[in-house]
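Only one chain is included here, represented as structure tokens and corresponding to the form predicted on its own.
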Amino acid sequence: MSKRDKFHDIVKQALEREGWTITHDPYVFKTDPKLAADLGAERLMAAERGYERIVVEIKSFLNSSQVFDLEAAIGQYAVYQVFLQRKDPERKLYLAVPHHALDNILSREVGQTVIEALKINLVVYSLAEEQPLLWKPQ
């Protein structure tokens, strides 16, 4: 099992503030080796359609080498990908990733062409205190 990303809980305190429940801190899948998402987490929508469950694979882009930080974040989610259709599909995975990486590598071809190529799913937070997440799913 992976530590726990630098942003671990700037990206869970938004989730918070933004009606989210944290069901999972780590979300661990039956896996051998063990595997394990950074978080979980579930939002009543209108009564009539339930909850909207999440899990959420938190990555920094810190490394002088944002491709870098790419590669292994695509990587990751697709294993992720993988097993949560498995044992959870109702769920939908998320990649959280700081606004200096939206900016910079997923605004540039190589970014976006893996973005949609794959279907990956976004949840773009800010390092600033109390901005909102902002969403871009596939």
Contents of the next structure:
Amino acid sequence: MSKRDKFHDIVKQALEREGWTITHDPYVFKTDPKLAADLGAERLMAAERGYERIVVEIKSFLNSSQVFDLEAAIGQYAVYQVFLQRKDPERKLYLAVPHHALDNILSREVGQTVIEALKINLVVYSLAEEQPLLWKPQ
Amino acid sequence: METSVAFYQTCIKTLLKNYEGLQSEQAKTIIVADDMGMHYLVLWVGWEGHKRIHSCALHLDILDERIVIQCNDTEELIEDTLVSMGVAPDAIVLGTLPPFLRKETSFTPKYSVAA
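Next up, the form predicted together with its partner chain in place of the form predicted on its own?
Following is the full complex, with the preceding chain placed first.
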């Protein structure tokens, strides 16, 4: 379980602005030891398709090395993905990353290639102002 | 405060030594230590076929008696290495982060620098 910070609230509020209902804060896995991703959320899609459910892990990328932060985030994503696929396979896992991570590592070769090859779902949030979330893939 | 600048220079040059002699088939590292201008770099230099490789792996400056991390494309947290060498966290500036975000880290200078 990771500690909460103000980035947690920024992402939570951005999701709510876009019509998501926060259903879990945090989303705790029934594992030993207990793991906890930051948020669980759901949103009603076109009526016949039911609810879209997600789990979001929020990363802040505050170290000088964005490569280091990327490696740590992907490790955590991989661990959560394994348990999510076993216990709640309908739910999609997202890594929430700040805009500077998109610009400074995720748009560069290492970030782009890894995100694509490992099929990591991203949601990009802005720390500077209230901006719409950027979903990748869209 | 001249002693602290001299101490920072020693720390940075010790740190840079870890990257000395690194090489791939295409490129090797070059260490640049400019004590007068107080700029310190690790560069990758070489060729990959027709493509020139010339990129910065690490760039540290000493500015206003603080160490500014201008670029860190290594897999190491240089800021933690500097602290483990005895550099105070408030003497380190994360120039790699947008200025408005630096206050969210433990590396927060008491006043801002032009980095």
